[in-house]
Each structure stands twice: as C-alpha cells, then as structure tokens.
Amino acid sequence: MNIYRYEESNKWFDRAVKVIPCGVYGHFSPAPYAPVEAYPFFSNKADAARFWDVDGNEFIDYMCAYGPMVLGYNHPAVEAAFQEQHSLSDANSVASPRMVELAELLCDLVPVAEWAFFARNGADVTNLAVMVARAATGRDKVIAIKGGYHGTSPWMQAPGHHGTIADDHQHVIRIPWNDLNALDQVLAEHGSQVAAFMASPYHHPIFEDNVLPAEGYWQAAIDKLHKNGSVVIVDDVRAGFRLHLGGSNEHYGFKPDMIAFSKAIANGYALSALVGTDALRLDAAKVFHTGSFWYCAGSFAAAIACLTTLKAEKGPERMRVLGEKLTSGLRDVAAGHGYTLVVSGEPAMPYLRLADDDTLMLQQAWCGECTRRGAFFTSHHNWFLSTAHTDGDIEKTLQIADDAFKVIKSEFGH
C-alpha cells in the first residue's frame, strides 16, 4: 500500500510560519497531531467525501472539515444555490429575503424554534445565547460542564489559557457531566445568580471517551433549572443536524429554551444560528450582537439547500448507519490483531480509542499510519460521517486500518 509523503505541504508550512503565527493556527494547527509527520496541513482540492493535499495525496475524510461538511464537498444543490444567490448579491447594505426564508425553514424543522438569529461562527451564537439569558433573567452566572467546549471567547476557555485572566471566569461555574447532585449544589449556593445552564447535547470532549446523557438526565436538569428561573441552552454547534434535523435534543427527547447551531448548517459555508422559544423573543431583540459579514446572503441560500437536502435524503439516519458500519468494522479489524478498539459517542460522529495503551501513543501511531495510507483520522477528536461517504469508502478504510494495525503491531510489539 502506498505510503504518503508531504514534501510540498512541508514547504508551504515553512513559508507559513514566517508570516502567520503558528503557521497554521487553532484546531487545524500541528499541535494536536501526533505523530506530526504523518499529517498534511495544506489541501488544494476536495470533492464528495475526499480531499487532496498539495502533494496530490488522496484522503477519505473522516473529519469533514471538523464537522461543516455533511453532504459532501462540492455538493451540487448547495453549490448551485450559493452561486445563484452570490451572482445576484451576497454582502449588501440591506438584508436578503433568503435570511427570512432560512428562519422560516428552521422554525418549521426545529420544534423549539419560534425565532432564529444568524451569525457566522459557533462562538457568535453561544455568546449571544448567554447574553439573551442574562438579559432575560437579570442574572450573571452560567453553569457549564467541565471539559465542555463552546468556542474561544475568554469566558469559554479553560483557566490558564494564554490571553485569559481570572476575571474572565468569575461568572462561569463548571460541574461534571451527568451529575445532578453537582447541579443541585450549585443551585443551592448560587441559584439566585444563575442565568443559564449551557451544555452540548452529549459530552464530546477531546482526548477522552465521549459520554451520552444518562437516562432522564436532561429532563431532570431542565426541571431543576426552570424551577430556579434559569435558562437552558444547548450548544448543538458540533452535533446539530447529524443526529436529528429538529436538533440533537429531539434525538434525546427533551426541549431546551435555546439551541446554538453552526458547522453542518450550510455544508461548509460560514453560518451559525441561534433559535429559541417565544418567551425569549423580546430579550433576543433587545440584545445588540452583529458582525460585518453576518448578513451575507450566499450562506443563507446554501443553508436552505443543505437542510432541504438533508431532510429529503434522511441524512441523520444515513450517517448513523454509515457510522455503525465503520465503527463495527474497525472494531473487528482491531480485534483481529489482538487490539480492543473502544467506540464512544454517536455513530454519526464517533470517538475511537485503543484501550491497549493508556499513553495514547499506540492510538496516535495507528491514526497516523491510517492517514499516511489515505484514511484521514485524528487521535484526539471525534470523527464525522457525511452522507457522501459510501460503502466503498468504508471497505477501503477497513483495508487501510488492517494494514496500519500490521505496522503498529510490528513497531510496538503488542
């Protein structure tokens, strides 16, 4: 099997570090990848469920741009909708009717949604959700989950991150996931100050197993928070539209007050949305939150096409089936080499971990060897399925995984 090399990618990175801090920054940077030499960092082309790096290497992509690609790169319906709108108007001095049409579509699709507000990044709308909750309650504190991620605004980052200060976190109280007793304790001590509770629909941290909500957890939490007069916010930026088109909360059977969406909403075009109940409409209207490109109409058109296509193709169901086939196949391949592959989270966006080495080095080596052979895996983050992945992609991926296990078996000796 061909082993990829990255000479051109490395040349581009050498150029990048001279003019860009870190060369490639944030979640695309080399920092979380190990072994770093197994990964490319620049791409020239993408189509369906694949991308090609600047060296011409072809990858079956299981990161899907870290979530935004849900129908496949260059999906014809999405591209046609964007191009048609873009040719007429994108950025403009007044709003586009496409914005209204998309809001109407979300209010039809998402049972919680009685209004919608649009921005560009996930953090735009998680920030807005907190502002709306504070406006509605007159309170300042937010309860969040330890290890939960809601963007890179200072209040969202873990204490000690560069550029943040202690005051950024003074109104954020972190509790363990699935722990109702911890929630009770916070409400007992700070209830009159708690504006909101924010969490992802299930716990999907990096570098560790993902955890689904315990039976009855969400409804019990909502009951406690509503009794306290607090607002419940679901950060569905990562999982939204992959588990259920009505919001991931519908998949788990509960109804929050607001839901933040982004990533998959427009199949790669920059867009995010906050939706909420009518009780919060006036407070959402009062909060000032805007951006230079938040009214660009092309992304609205792309989102309408994306969500319409996902509904017509029963996208969440297809991604679940594909994810189950991929993860069960990888488990079997791992077992054939004497390894135990732990799968957690949801099949449409699973987290995988080799249980045979608690240092993560074995897992990192295996993901790296798979990537060098054309299946783009990361070892630290959940993966993503799209409707563009095929049975053929999965079969080839299993062959790549088998070859990679042979390599690490030889290298690690266990």
Second form
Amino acid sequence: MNIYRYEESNKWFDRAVKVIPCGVYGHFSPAPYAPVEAYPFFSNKADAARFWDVDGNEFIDYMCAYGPMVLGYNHPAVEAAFQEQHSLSDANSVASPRMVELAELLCDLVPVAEWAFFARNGADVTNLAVMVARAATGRDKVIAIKGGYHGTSPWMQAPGHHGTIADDHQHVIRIPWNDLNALDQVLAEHGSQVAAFMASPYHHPIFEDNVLPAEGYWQAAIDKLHKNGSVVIVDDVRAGFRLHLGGSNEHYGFKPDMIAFSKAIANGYALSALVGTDALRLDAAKVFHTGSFWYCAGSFAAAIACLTTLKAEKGPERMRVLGEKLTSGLRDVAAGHGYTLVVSGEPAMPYLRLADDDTLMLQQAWCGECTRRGAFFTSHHNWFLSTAHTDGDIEKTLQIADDAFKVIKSEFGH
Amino acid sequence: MIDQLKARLNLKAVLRNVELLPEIDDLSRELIKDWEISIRLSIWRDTNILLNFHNGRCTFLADTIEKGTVSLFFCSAAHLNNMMENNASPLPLSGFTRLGFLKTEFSKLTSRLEYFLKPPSDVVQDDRHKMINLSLALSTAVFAIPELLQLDPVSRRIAPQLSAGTLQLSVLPEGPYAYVIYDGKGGAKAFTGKAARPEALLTFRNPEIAQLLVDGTLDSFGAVAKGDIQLRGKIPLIDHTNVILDQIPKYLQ
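Can you switch from the form predicted on its own and show the form predicted in complex with the partner chain instead?
Shown next: the complete complex, the earlier chain at its head.
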C-alpha cells in the first residue's frame, strides 16, 4: 500500500507561516493532528467523497470539510444552483428572493421553524440565538454544557484561554451533559437570571466519547426551563441535516424554541440559519445582527438545492446506513488484530476510540497510518459521512484500516 | 495576591533549582561538596522551603515542619520578593553563627543560579552552558505550574478544565525531562525526569527548539507543523498547560 508523503504541503506551510499566524489556524491547525507528519495541510481539488492534497495524494474524506460537505464535493445540483444564482446576482444592494424561498423551505422542513434568519457561520447564529433569548426574557445568564462547543466568540471559549477575560464568562454557567440535577441546582440558584439553555442535540465534545441524550433528558430539561421562563436553544450546527431534515431534535423527539444550523445546510457554501417559534419572532426582529456577506444569494440557492436533494435522496437515512457499515466494519477489523474499537455518537457522525490505550496515542497512531494510506481520519473529533460515500469507499477504507492496524501492532504491540 | 504568588514562585520554582544545579553544573557541585547545612526560608503565615545540603547533594522540601540549621524569616511575601531583587535582607531566627556562610558560600551558589537563569548578555554560551540554562528553565516552568493553579487568576480558570493525567515534557535527544501530574481536581505536582506512564507528550526535537520556545521567540504552531515540537496523547492537557506556562512572565522576569 502506498504511503503518502507531503513535500508540497510542507512547502506551502513554510510559505503560510511567514504571512499567516499559525500558518493554518483554528480547527485546521496542526495542533490536534498527531502525528503531524501523517497529515496534509493543503489541497486544491475535491470531488464527491474525496480530496486530493497538493502532493496529488488522494483521500477518502471522513471529515467532509468538518461537516459542510454532505452530498459530496462538486455536487451537480448544488453547483448548478449556485452558478445560476451567482451569474445573476450574488452580492447585491438589496435582498434576494432566494432568501425568502429558503426561509419558506426551512419553515416547511423544520417543524420548530416559524421563521428563519440567515448569516454565514455557526457562531453568527448561536450568538444571535442568545441575543434573541436575552431580548425575550430580559435576563443575562446562559446555561451551557461542559465541553460543549458553540463557536469561538469570547463567551463560548474555554475560560482562561488567550484573548478572553473573566467577564466574558460572567453570565455563562456550564453544567454536565445529561445531568438534570445540575440543571435543577442552577435554576434554583440563578433561575430568575437564566435567559437560555444552549446545547447540541447530543454531546459531541472533542477528544472524548460522544454521548447521546438520556431517555427523557431533553423533554425534562425543556419542561424545567420553560417553567422557569427560559428559552431552549439547540445548537445543531454540527449535526443539523445529517440526522434528520427537520432538525436533530426531531430525531430525538423534542422541540426547542430555537435551532441554529450551518455546516451541512448548503453543501459547503457559507451559510447559517437560526430558526425559531412564533413566540420569539418579534424579539428576533428587534435584535440588530448582520454582516457584509450575509445576503449573498448564491449560498441561498445552494442551500435550497442541497436541502431539496437531501430530502429526495433520503440523505440522513443513507448516511446512517453508511455510517453503520463503516463503523461495524472497522470494529471487526480492529477485533481481528486484537483491538477494541469503541464507537460513540451517531453513525452518520461517529467518534471512534481504541479502548486498548486510554492515552489516545494508539488511536492517534492508527488514524495517522490510515490517513497516510488514503482514509482521512482524525483522532480528536467525530467523523462525518456524506451521501457521496459509497460501499466501495468503505471497502477500501476497511483495507486501509487493516493495513494500518498491522503497522501499529508491530510498533505498539498489544 | 500577586506578591504572594511571586514569592511562592521564587521559593518553589526558582530557588528550588538549587537542588538541581549541582547535579548538572560541575562548579556548583564542587562548591557544595563539603556543605553540611540546612537552610530554611519561611514567610510569615504562608509557605516555607528547606534546602538541605548533605554528602555533596542538595535536597529540597516545601511546606515542611523540619527546622533548618539556619532559619531565615520573611515578614511578608513582598519582603521575600525584595530579597530576591537584592533590595532587602531576611531576618535570621536561628543559626546566627552561620550567617557568614550565607553571605559568602551560599551566595556563590545563588549567584551561579542567577548566572544561568539570567545569563549576562556579554557571555557567549557554549553547548554545556545552554543545556544547563535550558534544564533550569524547564524545571522552573514545571514547578511553577502547581503554584499558578492555586493563585494565578487565569490558571485558576483553566484548572477546572484539566483532566487527571500526566504530561511529559522532553527535549530530544538526551533531555532535559520534566513532567506534571494533574490530579483532575485543579491541582498538580511537578517533577524533573521521566514519568512512568505519561498520558500526554510534549517533545522538542532538540535543545535549540526548546530554548527558542523558552525565550518566547518561537511560533509554536509552525514548529508543531514542522515536527520540531511533537504532541501526542491527551492533547488538551498540553493545550491547557501552555496557557498556564504563558502566565509565568507576569510574575518572573
């Protein structure tokens, strides 16, 4: 099996680091990629479920641009819709009818949605959701989950990290996932100040097993929060439209007051949406929140095509089946080498961990060896399936995984 | 609070190096080879350390009830900090007959420590000198962590996010090495050397890379991408530790 090398990627990184802080920053930065030499940093070609790095190495992509790619790169319907709108008008001085059509589509697809507001990135709409909740309640505090991620605005970041100050976290109270007692305690202590509760539909932190909602957790939490006069916000930026086209809350059987979407909404075009119930419409109207590129119409057209295609192709069901096939296959391959692969989260977005080593080093080595053989795996973050992945991709991935297990077994033993 | 933390860092991270220095510096080893003395430094209503010189070695104890041959008392954290900046003298409580030793012999050792920690700009460092400098800097850094977690405002916000685990810091090919054991309750213990089973590894390709990071002149993300700094295992431990280490210059110049 061919082992990839990354000379061109590294040359680009050398250039990048001279003119860009970190060279490659944020979630693409090299920090969580261990061993770093197993990973490429630059690519300028992608198609369907694959990308090619600047060295020409081909990867079956299980990160899907960290979520936005859901139908496959260069999906013909999405690309055609974008190009048609882009050639007519993208940036403009007034709003596009496509924005209205997309809002109507979301109100049709998503049961909670009685209105929709658009921006570009997930944090744009998680911030907006909190502003709307504060406007609606006249309260300050937000309850969030320990290890939950809602973007990189100062209040969302881990306390103490660079560029944040103590006041950023003054009104954010973090509680453990699935812990109704902790919620009770916070409401008892701060209830009159709690504007909102924000959480992802299931708990998908990095470097840890993902955790589904306990039976009855969401409804019980909603009941408590509504009794307290607080707003319930689901951050569905990562999982939205992969588990259910009506929002991941429909998959789990509950209804929040607002849902933040982004990532998969437009198959890679920059777009996010906040949807909510009618009760919050006026408050959403009063909050001033905007950005220079938030009205660009090409992304609206791409989103309409993306969501329509996902619905027609029963996308979430296909991704679930593919994810189950991939993860059960990988578990079997691991077991064949004497390893135990733990799969958590949802099949369309699985997080995998080798239980044989709680330091994560074995897992990092295995993911690195798979990546150097053409299956782009990260060890710290949940993966993503798309409708473009094929049974053939999964078969090839299992062969790569098998080869990688042989390598780490010779290196680490068992 | 700032004075208190600074004093604890001076005692438990900087002066602690008196234990390590004779192990890595021939001149310091020669200096202490015949010393049979223990020196206690204590701050009123706060912390204390004991430097025990015996059989050509120094051992360090913190927050001990052991008495020293010589006992030096500081009225406050600020008092100790002023002494570290040569602007004050301690109050001797016992060992009056050994005060001469402190002013002559012991001050030679502390001067040697200062020479490595703050090398004069006109001194050209050879490889050995650089390695001692790096070893002391690494030691100071890891022993600062438990104190910062207790008293530094930023580190205190990091503390609840630190899971239990051991972080090994290594400079290839032959050290220095140090490690930090986080207890998962916001506390930590630091050690020099190699941990038995670390859960996270922060490894520098060579001493030059490590020194650049210590000097604050290295783009650490760029170094990670180039493999000059290697991260393995529980990377959040490394991430959080880096934020804590970044606080040291607020207190120690």
